[in-house]
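Next up: just one chain, as structure tokens, the form predicted on its own.
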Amino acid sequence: MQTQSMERMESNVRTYSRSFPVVFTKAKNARLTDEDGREYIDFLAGAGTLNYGHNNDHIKQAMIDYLATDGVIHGLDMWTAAKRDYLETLEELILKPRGLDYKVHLPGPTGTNAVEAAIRLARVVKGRHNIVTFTNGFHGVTMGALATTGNRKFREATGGIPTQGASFLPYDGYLGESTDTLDYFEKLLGDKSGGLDVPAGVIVETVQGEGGINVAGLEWLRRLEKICHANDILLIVDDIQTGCGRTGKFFSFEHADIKPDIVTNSKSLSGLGLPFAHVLMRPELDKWKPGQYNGTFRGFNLAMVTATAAMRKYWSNDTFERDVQRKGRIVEERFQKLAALLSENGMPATERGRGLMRGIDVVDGDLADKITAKAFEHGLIIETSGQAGEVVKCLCPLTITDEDLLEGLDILEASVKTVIGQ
């Protein structure tokens, strides 16, 4: 297996290729092979970016279908055929059967930008600076969304430039389950001497993915956003890899039964893997001026096209939705059991999650890191997050097959097992 070129030639920044060294040629649903000719199961989906998994026929046919007929593929944010199917089929299979009315700004391809669009909207909106975020956050790594992104890590790469324009909060447990969180937010809007600048917006994900599979209980996001209106501040729920189904519903948001101001969804919204991002915000709040945030790929049709295949193929009534919640309650169930093994046997662990967002959380990144290096030797792609990566995290594809699925749980009992000498 030749891998000196691209140790020699790419950045010292890689990662994956570090945790998983071997070279892949083909992909399929949940499977990677590499060019030696071995299968992997995949429950890492392109950190989610691959919900409906490695090449999907029916999504990859629209595509072909498309470049077969010389579709436009790059317009700017021109008027094209593909941007109106997109549109349409947006709004009719899944913003008005949830009753939301949103429109749609097409930002550039990726997540960072989506959410660069959506603070600087509410600073526009509201004419305030400040941006409520919570502890553990991950919303990307451009500057603007550096500053609401909590991981340590990430802020001190910025060569000494301080990241503005955000105030930390602790987010849902963080405190103990014991503490609701928002009392301290709610007691710092309410004290002119807090310290807090009266935020334009709050942004903030249902399950903190890069965190560690953190989840906000459906209370406490419902009192959020009653504390945002009742102090004229924009919410903003950060779905970039919560969306699309991860949790078992298109929004993440959808169980706490809430509507938020603005939205922003990339990763997995393409439907293939294909570079796409937007932002949708309610009418009144499309404040922009002509070209006042723009970008070069905020025409990418070709991810429109693949798009408007996926919710076709998976969003016209809720039989995907449920599936992936039954597949979430099998996850749930052998991560549970896994969690309480390793508690017998002296190492405290718990189970959390969201439908196929979910994780174990071993406490110990050293422990976790050899768990899912195990785990690769037998055959399973997984990664974790948190902190100090003290979570293994699965982000099957939503497309796996039983078989897969189990298969894939199978060796990551294996492994925990092996790790811990059993």
The other form holds:
Protein chains: 4
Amino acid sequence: MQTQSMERMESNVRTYSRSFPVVFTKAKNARLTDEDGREYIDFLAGAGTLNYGHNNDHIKQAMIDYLATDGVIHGLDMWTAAKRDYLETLEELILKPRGLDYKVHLPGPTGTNAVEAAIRLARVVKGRHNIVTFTNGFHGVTMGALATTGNRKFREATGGIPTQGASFLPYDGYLGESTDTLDYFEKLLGDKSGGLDVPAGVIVETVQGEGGINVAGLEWLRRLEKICHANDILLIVDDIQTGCGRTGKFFSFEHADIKPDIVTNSKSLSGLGLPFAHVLMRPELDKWKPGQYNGTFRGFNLAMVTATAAMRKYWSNDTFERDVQRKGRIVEERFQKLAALLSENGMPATERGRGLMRGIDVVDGDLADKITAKAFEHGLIIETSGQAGEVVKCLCPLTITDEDLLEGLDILEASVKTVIGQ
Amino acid sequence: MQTQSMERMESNVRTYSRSFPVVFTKAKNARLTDEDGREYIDFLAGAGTLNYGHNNDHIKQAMIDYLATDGVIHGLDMWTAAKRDYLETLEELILKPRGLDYKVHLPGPTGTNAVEAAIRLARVVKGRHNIVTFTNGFHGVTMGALATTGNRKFREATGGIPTQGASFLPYDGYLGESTDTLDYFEKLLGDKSGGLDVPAGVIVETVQGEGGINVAGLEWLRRLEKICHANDILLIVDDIQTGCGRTGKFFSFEHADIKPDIVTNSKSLSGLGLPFAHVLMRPELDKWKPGQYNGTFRGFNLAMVTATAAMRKYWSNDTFERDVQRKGRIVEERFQKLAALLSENGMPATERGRGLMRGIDVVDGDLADKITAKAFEHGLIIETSGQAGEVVKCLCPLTITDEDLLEGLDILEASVKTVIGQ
Amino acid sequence: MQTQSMERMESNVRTYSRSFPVVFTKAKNARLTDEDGREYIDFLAGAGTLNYGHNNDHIKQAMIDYLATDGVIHGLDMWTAAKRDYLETLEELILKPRGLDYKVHLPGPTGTNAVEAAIRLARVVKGRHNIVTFTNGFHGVTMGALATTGNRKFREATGGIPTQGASFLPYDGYLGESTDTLDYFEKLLGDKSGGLDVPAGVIVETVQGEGGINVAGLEWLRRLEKICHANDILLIVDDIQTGCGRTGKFFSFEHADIKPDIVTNSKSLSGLGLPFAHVLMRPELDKWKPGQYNGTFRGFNLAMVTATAAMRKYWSNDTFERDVQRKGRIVEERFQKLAALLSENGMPATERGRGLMRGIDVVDGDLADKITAKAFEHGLIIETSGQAGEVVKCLCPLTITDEDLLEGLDILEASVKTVIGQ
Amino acid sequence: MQTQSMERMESNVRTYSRSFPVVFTKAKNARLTDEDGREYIDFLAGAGTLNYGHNNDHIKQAMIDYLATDGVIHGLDMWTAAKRDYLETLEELILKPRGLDYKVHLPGPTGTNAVEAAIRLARVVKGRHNIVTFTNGFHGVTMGALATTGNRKFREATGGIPTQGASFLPYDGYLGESTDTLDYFEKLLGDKSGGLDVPAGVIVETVQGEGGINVAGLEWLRRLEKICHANDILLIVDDIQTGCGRTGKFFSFEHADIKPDIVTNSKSLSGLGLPFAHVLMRPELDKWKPGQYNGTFRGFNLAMVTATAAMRKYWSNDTFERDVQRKGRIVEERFQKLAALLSENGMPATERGRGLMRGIDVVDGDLADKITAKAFEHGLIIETSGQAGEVVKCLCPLTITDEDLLEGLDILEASVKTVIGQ
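Having seen the form predicted on its own, could you now give me the structure of the form predicted in complex with a further copy of the same chain?
Then the entire complex follows, led off by the chain already shown.
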């Protein structure tokens, strides 16, 4: 595999080619193939972008069919038949069945653009600048979104400009099991000199992906919604990594039976890995004036075509949801066993997650790296997350076959055993 | 044409569907077709995103072929054969022939992401926070990029957070013909109490698209480069709208024979309207640490496949360049005549532009709106730009046929005449 | 008493003339006299500025003697004999006996100027922008200091500019008795994605005056110092209200036996109520370049003359300290009784404080207002603090006579009883 | 003269003791005396703080008399007879005769506190965050004021926080004689994408003291006022250094016959060098809520006593004004001759100023330093200003005797001649 040209020409900023230093050429559902023909089971799946697998035939065909008609590919935010299909399908298959009546903002086609739009809208609507965000939250790296993202790696690389407009509060569980961190939030809201500027909105992930598969309790989420309502604060659920079925429901917040004021989706939204994002908002919040937020690639038509195909294929009934939940339990059980195994061998570890978004916290980032490096040797692509990379996480395609899922889990188990010398 | 669902469901933020309230279904090179079968000549071309036309068959076929092999569509920033082809082709066909040895950063796939990466890199490299930008500049709307964008519409919609990190200076010509605005810049740089924080970088468009087709003189650009060099400031050319041949050269700065330290490209870079962007930088500036700037859709493989096809098709020799320049002269001549016609009728107007990026400044935004509205009635999609929308601009595909180009120009002429009552 | 001219001409921003709507003409030690000749016992004492009483004869005489020699009154930061006396006396009587070897920065003559200098120095020294501050902290209202001040009243009156450069953490006791809030701080410091930018410094009041006479535990302060040392963070004690003997020691941090890196003093520093402030810093932190921070009234000579006189009179031995502690115990005992009385009558109240900085938290701001209003009727000037003005506080002159102290406490007790209907 | 203790204990930030490394002990009108009994004529006068001279007997006696009655020295912002006298005298002697009906805000007692209050009020009133300020402007160094101050020395010493909330525009004359810099301001105001956020206010010095005795033309000031009125922008004149008679009128803007919306005064306001400041505002702008801006030393009573005495002594009629103007002409003539002498000797120099605020721009900061150093040797205290310290400036007491004025000018002339070798 020839990699010199890439090593020479690509910026040092590259990351995944360091963990997986091979050249990939093909990909199908949960398998990637490198240039030498070696196959890998993919438990990373574009960091949650490929919920429906690589090169999903059904979705891809819809795009190819569209291309064959010379359908509009790029149309800024002009009206197209593809957009109409997308919006109507979203309404029919996703929103209405869940009792939601959101309006849709199509910003630039990435998660960070959606987050910037969401928090800006909250500010405009409420006339306040502050956004509450949580420890270990990740919401993007453009300057507006970065203010809500906890990672020092990004925060310290702004070249001398502090972020502004957000306050961090402890996420569920951050202060230990005996403390409900929302007590702190509620106390600050009622405290005229507590230093918390009354926020326009709260942005939260129901499960923190980059932050280490930290799972917010459903009761905690419900209380968060209540606090927001009681204090005239907008609740923004960033469902970019958790959405599109990842946790076993289309929206991750369905588990808690809450209705956020604003929702962001991206990553798996297009269904095929195409750049795409939308912001959903309660209709009465749509205070945007024409063109107040824009972007050249807003409303990318190919992505709307594939997203529509994905919704029709997977979200017309609850079969897919139930299958994701079933697979989630398989991973959960195997991860619990691995965590137990590690703990028994003096390396305290815990399993956590929701649906097919699961991790093993092995506490030590070096240990986690050893496990994932060994797994890659054995043909499994799996990554870590968490503040020190201490959580081995599974974000496999939701469409993974049981065979691949089990093989991947077997490889992971073998890798763990090798690393701990068993 | 059924539009109610879109009117109901899409956010008020939508814009182009207000100017062109029809539903488009098909598009080919310089023609769009609406649901009723009506055709329109497209002088907007995705605001400069479709330099090679809608559904360019050559480029599209490359994508379809790639899809047929189950090539990696989304791979985060992992190494793929598609990326290798892209980088090597860029080096061989674009950089080397122009004496450039840039390294390539693949950020999130939009212009604003590229701009955020570019200015952040400048800050990191120089250890200074300030970026000089120019009146009427447009560089994106995420918070970091917005600081360098002049439009009040966006700047006043941040919901209570002032932008930070940029200082505006007058663009070439802003203070009238007799003043070289770089005198002011140079004076401020040498003034210890002038209030200008010594900038890390200067970001500039060689022709301001959104700002009103304002054309920087080649001598002004050369002097700007000299000032930057003399003061240890990085020169960033934002070639997002001006690049990929729009002005008659691949990079717009080739006309001035300067070599920016950092370059941003997006819009037409993929060749097919797919979201894509890169940042080019002198190799010694690549101070990024792994992962310090990221984004889920960085290095979008489909776009790299199409971008490679576009480069091979159009940039292997200078045929295409010369054809763009030829067409540019056609538009220039016709626009000059229209400007003269308007002026003769008491509506002072001027033509300006470079290559196929041209406008008629009719001074009055309402007049410009009337002209473009009339043109749309007659089957021409054309938009305005400038601080008050006072410039009717042509950003037609560079691949437009002469027939379509002339027909479009005829429609525009007829529209002008109708509006002024001739 | 004629007040119309003041009501007409003075800005609405005025406050204390609303609580005490009389015209004062004379003042001596702990007594103020209004224009009608009525006397008031002063438990406010310039919000802690008059530790040595109004018109302290000893201190005043030093100033008058100096004036008689035509000593330099205003000399920018030039060397004067008055400055030399001040620095040498500070070293001899205050610093050396306490084992401190601070250097002295004389900024503009107010607390907020000193705080701006202190936090700016911390940033310059450490090359980091963030300052940790605490809930209910008050450190001034100029924009730099305001970032560290919790009060919404000020934070919301910036006219559209969010403060920047500070992160609020919970003060000792803020999360209840069972939680050591420094656990949270320490966890955040070790968390690479917790959202806390590693601070240059921590600014803390050992007892929060404006915040409601919240008292940091001595063990908590010691742990805070340890955390700072372990993480290369500067510890800044804002001793503006707590210093100059208010808590029973010259510096309030002496109780905890810690040595802050930077200390701010103002308020009672001049001894006579003259504007004055200094910043003390460990010598190795003095990274200021000449003139990097200035102000016309830095090093106000009259204040240095009076401050010197105050040190000589009250700080040559521990007599004064012990007397303050004795009086503090008197107030403590009486306040505890009043708190008990309120609690017994269904109004839960608690006493707290250190030295002669003491308060009764009556929970309800309206109740506190009624008590202080009634007290004023009876001839006692006493104010509230806390986020809702719920704490009746005593900041009487440290030099108050026992007679006046007891009379003031009797008035307060009578006022409480009247208000609760006893 | 013993200086070791000061050298050891005072922060490196000290400045004037570097230019004038002696210990001063006494001062009277325009003369300072050092510890060895040597006298110096003072052309610095506390950087414009001692318009009425050192130890002005009349003013000092008023303070001593007040102290003798045990008048309130420090009373926060409570009503006192001293405050009433101050406000009534200000109204009677200063405001009414000039047709002004300002309300008075008494912020913390320094210029920077007044500027922070003034610009914050403008923002609150207009609901916009931006303040236009000018190249070479100096308005203080606390973070809010610093945003409007041009000096890099301060701007680069914030430790990593960019200032925010202000835009710099070229001061009168900055772009050469043929350019009216207000053309640029007016163009930007009318330009929807010029990058200038519509300002709440404009802050301007009519003569820039620290900036190099740059004198705004009276016509320019009138046009600035007109532009502000036409665009609903508040005009703030920072009269801290230029006020209290320095330019030959009480307010420096009287020369231009304009009426600013907001005015700041400090420096010579107390008349005796005591810290003091006020903000004057048109009554309808007084949107402050009680306590929204505060400070311990607001409304310093001793300073109000001395300020009242100064107004009564010098501003009951126009005798003083006329005398200042007369002396100004003396300095002007002598400075013109010195400038001519320098120019004739190959060192181009120009005189400029208004009233007794005058400078010789010798272009070269080193040359200026040599002249002032030589002058100090000869017994004259005189300082430089300007971005590179290139302007030798005279800010002598307005009460200087003709003898001292002429002696000082003679010393300066001799110093210039020595330096240029004549």
